[in-house]
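Just one chain follows, in the form predicted on its own, and it is written as structure tokens.
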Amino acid sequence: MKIIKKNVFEGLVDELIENDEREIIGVQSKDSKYVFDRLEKAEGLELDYDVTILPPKKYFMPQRETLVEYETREGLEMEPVNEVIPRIIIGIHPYDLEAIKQMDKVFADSPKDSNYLEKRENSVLIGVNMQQTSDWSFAGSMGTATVDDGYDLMLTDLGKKYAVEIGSSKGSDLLEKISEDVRDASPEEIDKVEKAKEEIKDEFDKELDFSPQKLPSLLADTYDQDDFWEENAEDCYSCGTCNIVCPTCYCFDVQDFSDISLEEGERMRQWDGCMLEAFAEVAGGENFREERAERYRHRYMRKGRYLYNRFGDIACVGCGRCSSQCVPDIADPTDIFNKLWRGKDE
């Protein structure tokens, strides 16, 4: 663990913005909300935020991207496309780092997704331990309020200085730029960091009534409780907002767009969501989840059971974005999971 003064860190960020070829991304405030966006100056960084509107996954899996460009003038010619912008992303909370780790595993699974993986490989992740928690977050219950890996550098605010944990050679190379201004942390400073990590776990207003490791079996046992899913989905708008803001949702739709001449075009993918009515519709008009309650149930099954069965991860990191953005307020995972838990023996 290293120690760096805040003004020195800000100087490093300004130097990177000025001289580094990579795009420098950081958390910034916009209209009382927080977003990941391109930094113009280090003073724009907001590292004591609660939660951003969208997770940083948008830099590895853009909302919309071209996969293939093609021409038909002299027979069909297709060329893969992957716009990779090397980036340094500053201010990622532990739950989002955990979500990125899960996404890495998904996109590295066969068949590998080079569009995601190349963007990920060309990114440096600088995390920050939380000082504030969202009213909707339950990361403490999910074990994602702190992380031990998944970052290149991890910052902890210690007043006028940061404690910095180095997670990779990429992170170490960054600190080399200011090596004369970096020192080893003292035992007392290390204790302060560990204390801060423990204290943040108790700062969440929302929590599960049980261990998240029990979610797969709980959801398996309650899959057929149709009345429960219909009742809780009754006010759902099927807008898909909960999918869009989720850091572990990765579903996408692929479409071809041809030029008016029909001689050239591109194949694009864009974010999609299982809560949208047309998501499970196939050729011929058949829809495998036509009813709203079926889609609502699927979302929770995916988070707590389906992806766990395939990858070993509970695909909910407790960020609370889905809850905070849901207009009818029926997307809170703690509400649904706790209701299922309390009613499992009835």
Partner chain sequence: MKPEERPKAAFFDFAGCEGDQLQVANLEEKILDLLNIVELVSFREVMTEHSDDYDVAFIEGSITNSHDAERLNGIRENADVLVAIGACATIGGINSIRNVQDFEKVQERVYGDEREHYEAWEKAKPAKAVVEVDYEVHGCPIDREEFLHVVQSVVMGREPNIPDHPVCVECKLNENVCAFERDEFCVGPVTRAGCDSCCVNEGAICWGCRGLIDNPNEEAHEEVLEEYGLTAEEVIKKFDLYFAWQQEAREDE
Given for the second form:
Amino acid sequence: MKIIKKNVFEGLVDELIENDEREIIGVQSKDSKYVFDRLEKAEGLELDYDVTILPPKKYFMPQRETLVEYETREGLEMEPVNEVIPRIIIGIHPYDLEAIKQMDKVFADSPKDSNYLEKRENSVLIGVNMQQTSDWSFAGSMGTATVDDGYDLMLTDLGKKYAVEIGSSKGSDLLEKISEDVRDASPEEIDKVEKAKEEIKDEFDKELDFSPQKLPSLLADTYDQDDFWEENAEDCYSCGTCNIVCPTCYCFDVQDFSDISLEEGERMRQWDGCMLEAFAEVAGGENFREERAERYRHRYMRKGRYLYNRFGDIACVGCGRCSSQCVPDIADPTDIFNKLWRGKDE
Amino acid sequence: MKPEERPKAAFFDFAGCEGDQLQVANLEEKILDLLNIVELVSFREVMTEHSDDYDVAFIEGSITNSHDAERLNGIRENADVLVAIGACATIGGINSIRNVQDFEKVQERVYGDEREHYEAWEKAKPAKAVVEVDYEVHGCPIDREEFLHVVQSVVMGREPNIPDHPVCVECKLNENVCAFERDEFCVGPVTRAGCDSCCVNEGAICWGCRGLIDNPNEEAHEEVLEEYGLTAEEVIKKFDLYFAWQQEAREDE
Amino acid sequence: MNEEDSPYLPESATILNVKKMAENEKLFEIELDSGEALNHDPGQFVEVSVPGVGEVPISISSSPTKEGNSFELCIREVGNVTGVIHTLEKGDEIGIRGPYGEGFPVDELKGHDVIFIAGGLGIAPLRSLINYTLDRREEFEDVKILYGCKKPCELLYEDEVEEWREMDEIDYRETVDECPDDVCWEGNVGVITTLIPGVDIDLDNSYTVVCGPPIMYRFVLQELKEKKVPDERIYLSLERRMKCGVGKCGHCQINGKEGEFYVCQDGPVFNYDVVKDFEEAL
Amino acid sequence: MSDDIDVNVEYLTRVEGHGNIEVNAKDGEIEKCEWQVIEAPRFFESLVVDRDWKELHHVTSRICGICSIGHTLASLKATEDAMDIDISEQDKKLRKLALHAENMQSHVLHVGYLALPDLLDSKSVVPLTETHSEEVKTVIRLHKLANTMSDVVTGRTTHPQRLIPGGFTKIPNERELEELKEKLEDSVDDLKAVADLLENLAPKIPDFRRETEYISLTHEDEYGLYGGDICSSDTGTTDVDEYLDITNEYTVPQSTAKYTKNNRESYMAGALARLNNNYQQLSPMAKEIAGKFDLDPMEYNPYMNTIAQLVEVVHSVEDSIGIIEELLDKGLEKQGEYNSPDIEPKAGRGIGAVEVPRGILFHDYTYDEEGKCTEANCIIPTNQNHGNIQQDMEKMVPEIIGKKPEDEIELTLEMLVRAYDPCISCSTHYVDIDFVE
Ligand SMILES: Cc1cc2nc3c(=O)[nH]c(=O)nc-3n(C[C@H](O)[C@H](O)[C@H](O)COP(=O)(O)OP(=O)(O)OC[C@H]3O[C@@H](n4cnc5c(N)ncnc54)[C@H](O)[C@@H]3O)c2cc1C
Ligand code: SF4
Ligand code: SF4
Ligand code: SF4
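Write the structure block of the form predicted together with its partner chain for the protein whose form predicted on its own appears above.
Let's see the whole complex now, leading with the same chain.
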């Protein structure tokens, strides 16, 4: 573990903004909320934030992205497209780092999705341990309030300085530039960091009443509680907000757009959501998940069980984005999971 | 595209502000590209030439009297493809606010004593209430890119990609702070996306100009608006700024 | 980017032949511009692209045993992409990705009786396996084909069906849901399930493969159950909305109490015993 | 040349909205000479009744797509007047930019796309894309510049999203303003090119004169567009609150729109009226361009309105550059991304007037304590011009009858109406005659 002064870190960030060819991204405020966005100055960084509107996933799987370009002037020609902008992303919370680890598995699974992977490989992730928590987060329960890996550098705020853990050579390379101002952490400082990490776990207002490891079987047991799902889904707009803001949702739609010449164009993918009505609809009108309740259930199953079956991860990292942004306030996983858990004993 | 293969296109306007035709003019240099894929044979706002020989008719504005209805019927007969552009033509638009007002009063407020003078239907109607409409370009005003996309699709013989999900989707993709989190009220959750949540991106709220999605959860949204502090009457007002015709049509079904 | 890297990049291919088969179905013979064979298993599918319009999953309807390097797709016009595909002609270029998915377990089926039950367009994927068994007839025991359509005019692969009718080495039966008075039809009239009771099924030695519209499965499976056909001896080919074909986009996921499947990767061919308890599967 | 004419233009083209021209003469005797407005009524003054003060500008913007910024601003000013809402100097400047953007957009559209074809003996701009492609491209560039400005300031080119009571939901940043300023500066060559083109075509502008009254806003510090008093070329200034004394609406049988008159049978509003009333305050380059056409007060040829529009485009470009410089010099005061001024609605009546491309525009609202609109009146410039068009026609027809072939007479009349650049789609309402003050 290393220690650097805050002003040294800011200097480093400004130096990177100035001279590094990579794009420097950091957490910044937007109205009363926070977002990951391109940094103009280190000053704009807000590392003491609760949660961002969208997760940093958008840098590896952009909201809209071209996959293929085509041209038909002289016969059909198609080219793969992957616009990779190397980036340094500053200020990722542990739960988002955990989510990125999960996404890495999904897109590295055969056949590999190079559009995601290349962007991912060309990014440097600088994490930061939480100082404040979102009212809706339950990362403490999900075991994602802290992480041991998944970052290139990890910062912990120690007042006038940061403790820095190095996760990779990409991370240590960054510190090269300021090596003179980096020193090893003292045992007391290491202790402080460990304490801070321990303490944050209990800072969350929301929590799961049981171990998340029990989710897969709980959800299997409650899959056919139709009344429960219907009741809870009644106010759902099918607006997909809970999908779009989730760091572990990755479903997408693909559409073609032609240029006005009609002789060239592109195939684009865009984030999609299983809560949207047309998600499972096929030509002719058959919809395999026609009812709000079916879609609503599907999302919880997907978070708590399906991805666990496929990759071994509980696909909810407890960030609380879905619950905080769902307008009718029905997307809180702790609410649903706890109700199911309580109902189970009855 | 070879000049002779270009479909012939014509624009017609009814009761509206002509903002959608202006959006077409606002395509700037892309108009020249557009002219490579369609042949413009009638567009009263910008050209004197006129022909009744057209393949694609673009309709702007609401239908508000029988004279207009007759004209629209004639256009439908001439055209192979009829495209309604803009909220007035797709859902009745702002004009349909009067659909929920007392028509006697409406006339009196505006015409005073001379209300008998002019024929006007009690309700403003979108094109599809009068004739069959093949495609719709939603919005008040229309989005230029979406308009181009629809024209291209018509020329290519494919279906345009018109979303049937709420504006919230795009609003989230654009990482806006939700209206409800800043003490404002928004009809985005029941309004058809496709505008790229352009009003919220500009700091405002979604007003609903693209109309209701096919299967909106209006009850839930009414409840939510009331929970956030609107009175039932205010909720209705939020909805009838743009949805008056659609809501009535749905009830009639 | 290295071309091999993108799973979303189609290969260009050319339409060699188009044949109208019924009111809404056409058969397309296609060859990759690379000249190479597709190397598919019966039951697999490809993603067919019309640039500027979109991409659709389509089962490969020809058998890998077919002569030459071309393959065939039977496509019903139902929407956007399929609508434009239907306007294409010989010589037009399209994009192909694949083959994708798990096809029929040919090796498992070898040495057994195979009973095909096809409803409507369901014949398209089954035909790849049917032709495979016919081309390698000696590797299979009895082959039975039950084929049902709504009306006689909707019968696909008419020339081949004519041959099947005549063939001694297979048992071919057909039915139509209804037959207009002015059409001459010698086969059965009634839904496909009415053919099943009359078929002899050697329970220990046969496999049944079924493909048809969603609604058909429930009734056919019911009928097979009555015949005591073991669930694990039944194979189905399922269809779901699909955007990527490679297990990423999430659209084709099927759920149930037991877990989930991705049709594009775990299917489209499934063993009935494995999917029967999945609420969303059937 | 016959003394019998029968001109019947149904749905005049290349104007916004629907109007007809009907002129009949037998043996030189005029039987009918009418400018008829036949737009389907849209009842705006009723649509806004009962609606919330936060929505009015959104609704009334839809009166006209071409002058949506102007309607929005007149609406906001009326609401702000009614509720005593102040807006900052910065917001005022930004609003002036918005108004300039619209003025430019609309004028370029009219001069370049609608009027120019007449001078080039073409029926529309479409054939010109081939015969005069460079000129058309120049016009497109200017049009695009105006729209870019509208985008940067108001968020959109038609029906602005950012303008709200009390200010803006969102404002452009300094970088955007700097880029805009550069583009404005770069447009000078294009402006001159269009001026040169029109100068060469000037002899084709019909030579017709009729003395009339010109009404516009006037402001002591600037070429009045966003604010000021009402100015009559006959009788001087009047407070905006007294607008009803100026507009004096009345009905005529041939029109669904109401006509106005002040000191004479009719008056004219629009670019020419503004230029006649406020010439001294035009920017230097605008005056220079006006000079090329000998255009200075009092100019009584209505056809010169098109040239006055060109002059105003130049003025708007120059004035906008100045406004942006002022804003940048002072440094932009930042505001939130979803700004929503803290306003307590209250009861009252307010009047807002702005100059829009076609002339002076009034919105007049009355609100109850909750901020619901109880009564509204909007008087739009095109309506104010209908009477003047009619008067012009009545004077002109006898002058040209028998001297020109019928199709030329028809064209001359069409060009006359077009010169006013009428925006008939907005002229869809009568005011309540018994409007209580
Ligand atoms: C494994 C598999 C094999 C198939 N085999 C055949 C075949 O051999 N012949 C045939 O005619 N059809 C087949 N289909 C169905 C075919 O894919 C759809 O009819 C087609 O996608 C409809 O697309 P569209 O653009 O014409 O319709 P639209 O309604 O315009 O559909 C828009 C988009 O939604 C998706 N979509 C819609 N319907 C389906 C669907 N049923 N399945 C998957 N995606 C869908 C596609 O991405 C499509 O581009 C198969 C489907 C699957 C999943
Ligand atoms: S649960 Fe909430 S956020 Fe999710 S789709 Fe339904 S309404 Fe939208
Ligand atoms: S389901 Fe909700 S709480 Fe869980 S990771 Fe997704 S957005 Fe965060
Ligand atoms: S601001 Fe409106 S459109 Fe955007 S997410 Fe919120 S409710 Fe939806």
